[in-house]
Structure formats: C-alpha cells, structure tokens
Amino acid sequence: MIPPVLSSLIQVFIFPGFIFILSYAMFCEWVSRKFVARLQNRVGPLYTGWEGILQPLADSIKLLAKEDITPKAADKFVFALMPVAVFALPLTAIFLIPIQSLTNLWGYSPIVSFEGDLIIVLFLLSVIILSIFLAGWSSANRFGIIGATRAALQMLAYEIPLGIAMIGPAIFARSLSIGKIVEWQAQSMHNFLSAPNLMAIPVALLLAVGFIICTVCLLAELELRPFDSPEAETEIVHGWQVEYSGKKLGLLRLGHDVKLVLASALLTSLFLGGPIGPWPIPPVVWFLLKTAVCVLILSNASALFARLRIDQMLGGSWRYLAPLSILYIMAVQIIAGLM
C-alpha cells in the first residue's frame, strides 16, 4: 500500500498534477496547431515526432535555450515575475478541477477540493489577467503597453459574463464546489436514464445556451481569434509580449497552453458532465476526450472568424453577452426553484 504522503506527492507531480497537466497542454497545442492548418489547407507541425507531435515540446525547449533580453527601461523585478504567474495561475486553478475519479461511483474529487473552489478559479482567471496587464505594463515598450491596456479592457470586460455563465451549473448543483456540481450532472443523468422527467429538457437547454456563453468568453479569455486585437501582430507588433524573449517567452506559452487546458477543462466539468459519461470507460479517458473536443471547438472558432477591432470587442460584450448572460443566470434561478 503506497503512504499517504507519497500518493500527494504523485498526484501532485506526476498524476493528475503538473507532468499529466503539461504534457497534454503540449499535445493540445498539436491539436489546436494541427486542426487550424487543415482548416486553412496548410499541414502545420509535420516533421518533429510522429505527424509533429512533438513540436511544442521543441518549440519550448528552443525558447528556453535562447538568449533572455530585459529591456534597459523595464520595471526588471515585475517583468521577470509575470511569466511564471501567468504559468503558475492557471496550473494551479487545474488542480481544482476533477480529472478522475477518486472515492466512489459518484464521487469525482480533485486533488484539492472544498465548497467554494468555483470561486477559487474564477478569482484566479482574474489574476491572471493582472499578471498579463503588469506584464506588458513593464516593458516600458509602447506596444507593449497598448497591448496590456487592450488586454486588460478585453478579459475585464468578458469576465463578467463569464462568472456570471459559470454559476448556472452551481446554482443547478446547490454548491460552489466544482466536484459537486460535476457529482450533480452524474446524479441527474442517472435520474433521467433510469426515470426521464421534462425538467431535463430546459436543464439542458440552459446548461448549452451557457455553453455557448462561456465558449466566447472564454475564447477572449485566451485572447484567440477573433478576440487577439492584445497580440495583433499587423497593428502592435506582438502587443504585451512584444519584449518578452527566452525562458520568459517560453513560460508564457508554456502558460497559454495551460489555459487552454484550463478552458476545456471547465467547459467539461460544469457543462459536460467531467469525467462520466454513459459506457463504461475509464474516467481519465471521458475528460480527455471531452477536453479535446473543447480544444476543438475553440480551435474551430479561432480559424473562422477574423480580428474585432477593440471597439467592436467591447461592444459586443457590454450590449449583447452580458445582458444575455443575466437573462440567463435569471432563468436558471427559475428553472432552479421549479425542481
């Protein structure tokens, strides 16, 4: 029987925890990388391991052998700190998110669970978006600055429909714990499985209109097209990371890549049931697939829409999304007080 501590300690750093939650943020890089260049008739990665998978393993083991510059101007102490917060941010909001199951039928635990850890991550996607502000902020680079400030207007204003989209699952569930909301989803498909009921129609029907919410929030969130006006390279060169080069440049893709984990991971456990599904397969797989099948959904969108300028970006939240993430969030207090 393993001890105690030494089963923290795998979960921790092996499985579920940091070398599980890198190497599949690399291989969703791939996929995202992979499905993207087949949509715009390129190959992408081809050469690095079988059909490149390897490619994002290269691309940051290149970054981090090559030269590190801190610019003469910079504020050196928070530009050297923003990238490992914005990797470290978003590993750690990983960790309250349940990948397997570990009690019983229906218990699906993370490695750290208490009631209230939906408010935890979304807590911690809003330092993220600090650590991302500071970090272009520093620079002292004009671009750099223009794209913090964009960055900043951008998830500030997609932040509040997105906490908004992401308590309708938590007020189904009675519980802030994102374990338990995940628990609910699996109680309510076995309920509708072995007795289906016409409550589960328009359960079903808000749960995807705040699917949908959170996909676009969340595509903001990760600053991908049609929401990257923070990086756009034809306008600000590469906006807030303009500077930034390296092991710094490659801890914020390393980190970008982790959010993107983190975005599937939480459009999984709060819309699509975590790791359960209806056969019997292994709980790890069912996030994984469920996961992948985020990766490209968001993958798709980035393809197929082209940049907002920022007006339009923020127009688009504040008129549309956020009235309807209240319309939402009302329904759901109705539908919730019905059952």
Second form
Amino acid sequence: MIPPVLSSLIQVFIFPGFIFILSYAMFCEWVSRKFVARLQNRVGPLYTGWEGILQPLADSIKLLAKEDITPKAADKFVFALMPVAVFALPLTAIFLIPIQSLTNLWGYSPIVSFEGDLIIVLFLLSVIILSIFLAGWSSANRFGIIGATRAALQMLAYEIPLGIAMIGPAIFARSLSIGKIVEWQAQSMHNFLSAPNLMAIPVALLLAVGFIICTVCLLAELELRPFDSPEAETEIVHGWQVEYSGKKLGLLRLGHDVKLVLASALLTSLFLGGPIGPWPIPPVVWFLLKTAVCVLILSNASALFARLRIDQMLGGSWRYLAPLSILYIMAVQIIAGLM
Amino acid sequence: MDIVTWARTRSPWLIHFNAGACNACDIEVVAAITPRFDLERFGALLKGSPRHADVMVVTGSVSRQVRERLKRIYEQMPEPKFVVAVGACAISGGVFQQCYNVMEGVDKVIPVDAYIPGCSPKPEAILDGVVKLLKSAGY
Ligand code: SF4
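Please could you give me the other form, the form predicted together with the partner chain, since above is the form predicted alone?
The complete assembly is shown below, putting the previous chain first.
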C-alpha cells in the first residue's frame, strides 16, 4: 500500500493530475489541428515526431525559450499574473472531474470531491472570463482592450445558458456533485438495460438538448471559430493576446488547451456518462475516448463555421439560447417531478 | 542538437509584411499557406501580431515611407527572430531600382537571414527558402 500522503501527491502532480492533464491537453491540440487540417484537405503538422504529434510540445518549448516583452504602458503586475491565472484555473477545475482512482483499477474518483463541486466549476469558469478580460485590459494596447471587451461580452452572454444547461443533469441526479451525476447516469443506464421503460426516452432527449446547448456555449467560452471575434485576426490582430510574447504566450496557449480538455471533460461527465463504460476497459480509457470524441465535435464545429458578427453572436445567446435553456430546465423539472 | 534548437526550428511562426510590393509576391506568400502547399507541415503558422512571430516574411522594395514602420515592427518581435526577403524587389529593389523613393532592398534597413529570388517567386520556392533557413538554423 502506498501511504496516503504520497498517493495524494502522485494524484495531484502525476496521475491523473498535472502531468497527465498537460500531456493530454497537448495531445488534444494535436488531434484538433490534424482534424481541422484534414477537413481543409491539408495534412497539418507532419515532421515533428510521428505525424507531428510533438508539435504542441515544440511550440511550447520554443515560446518558453523566447524573449519575454512587457510593454512600457502595461500594468506590469496584472500583465504578468493573468497568464498564470488563465493556465491554472481550468487545471484546478479539472481536479474536480472524476477520471480514475489510483488504488482501484475499476474505480474512478476526482482528486477532490464534495457536494456542490459543480457550482465551483461554474464559478471557476466565470473567474477565467475575468482573468481573460484583465489580461487584455492590462496590456494597454488598443487591440488588446477591444479584444478583452469583446471576450467579456461574449463569455458573459454564453455563461448564462451554459450554467442553466449544466444544472439539468444535476436536477435529474438530485445532486450538485459531478461524481454523483456520473453515478446517476450509470445507475439509470443499468436500470434501463435491465428493465426498459418509456420514461427513459424523454430523459434521454432532454439530455441531448442539454448537450447541444452546452456544446454551443462551450464553443463561445473557448473562442473557437464561430465565436472567435475576441481574437479576430483580420480586425484586431490577435485580440486580447496581442501584446503577449514568450513564456506568457506559452502559458496562454497551454491554458487554452487545458480549457479545451476541461470543456470536453465537462460534456463527458455531465452528459456522456463520464469515465464509465462496459467492464473490461478501465475508466481512464473510457474518459480519454469520450473526451476525444468531444474534442472532435468542438473542432469540427470550428472548422465548419465562419465567424459571427458581434450582434449575431450576442443575439444568438440572448434571443435563442437563453430562452431555450429556460424552456429546457422547465421540461427537466416537470420530467424529474414525474419520475 | 539541444532541445531549444529542436523546438525553435520546428515551430517557425510567420508574420507577413508588405513593404511596398506590387502584391504579386504577397499573393504567392499567401498561396504558400493554402492547402495545396500547406506550410503547417513544418509547424509554421501565420500570425497577425509581431509579438507572436519568429520569422518575418518581407515582400517589396521598402519605400522610404514604410522604412520606419518596417523597423518598428521588426523591433517589436521578440528575440530570436529571422527575416526572409521574398522577391526581387525585397532583395535589391527589382523593377523599382533607382526610383527616388525606394531603399532598394530590405537588408538596407534590417538584417536579412534568407533571400528568395524571383519576380514573383513560386510558392515552391518560398517553401524551399523557408526550409533552407530552418536547416541553417539546425533543423
Ligand atoms: S518582385 Fe516582382 S512580383 Fe514581387 S513585388 Fe517586386 S515587382 Fe512585384
């Protein structure tokens, strides 16, 4: 038996913590770049490692070794702090998501878990928005500031339907803990397979609607293509990241990759049954498979669509997604009450 | 080869600067990043901000008007940085040589690491030039 201190250190730093998530985040960036390249009839990164699999690693090392410029007019402290926040906050949120337990091959448990950790994840998502805004604002660049305001506008608009849609499975599971939601999904799947009943159909349909709402909102949170006006290269150079270089840019890029993993991990654990699957395969493999599918869905959407105008982007949230998510949560309440 | 050189040569991010080109060279540079030629194979991405870029791709015969801007954009790039001069104009002034308003070449203003001749060079030639630059940097 490993002593508990050592095992929690391993959990936080190696598996399924820091190193595992970072390497998986880089792998996801490679998958999404390759996938988008194939959709555009290209080959994507090719010569860095096998089929370019080391490309995100090479990008990060190069950025870490580059000169780090701080503009004269920037607010030095906030400018240096925010990339760390953008990197650390999604990593913290992933610690709350069940992946694999260290001692039991068939068990899964998040590194930390308590009743209400879904709320903490939502809160961390909002703090990420704030730190992105501050990152752009503190750079004192006119493009950076425009990008930062656009980012805040967009993410706050999509935060609301995202939050409402993520509460849906929590109402069904009658718990605000992500681990319990995963358990509820496994339990009801098991119940359905052993004794099929009609009640499961509306539940599954509602969860599918929630999945779609969440996917659209997460695209906006990640600033992926239909919602990339905060970093629109043709208008505002690179949006809120414009003044960042060297290690800070490297941290921002890694933070974006970790956010991609967080988004697909949230979709996986709230709607796709988390790390649970048929028996002979351990939970971590199911987790990786399901999140990879979510990454493909997200990058497919970003390769298919063109950038929305700002008014379309805002209208899409306030006029369609927010009312839709309220209707959705009402339907969830009714069905959950009937069950 | 140490790991930093490895990373540097495998992830050259480009910024494209038009210093008074007739636009033909620019179209060829843009063609080099289209799906047919796909510079991303070498890890190269086109970046908008000079702060993110490693390699500046300059086209055109640096007019006196653009000289200060070119210098300023160059100074905004973080070290280590490389400059590629694309086209006859960027090398020596090309057809605009001895005009009263041109500098006759990028290297009169900022140091240049690779020259790609042609009026305008084909995308294949631009790719070849970029790869040669990477090789000289230790690819
Ligand atoms: S080298 Fe030729 S094609 Fe290129 S900018 Fe000069 S004149 Fe135009």
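Because the structure is predicted, anything quoted here is derived from the model rather than measured. The term rigid core refers to the maximal set of C-alpha atoms that superpose within 1.5 Å between the two forms. Positions refer to the first chain, counted from 1.
Peer 1: I want to check residue 50: does it shift between these two forms by 2 Å or more at the Cα, with the core superposed?
Peer 2: No, because once the rigid core is superposed, the C-alpha of residue 50 moves less than 2 Å between these two forms.
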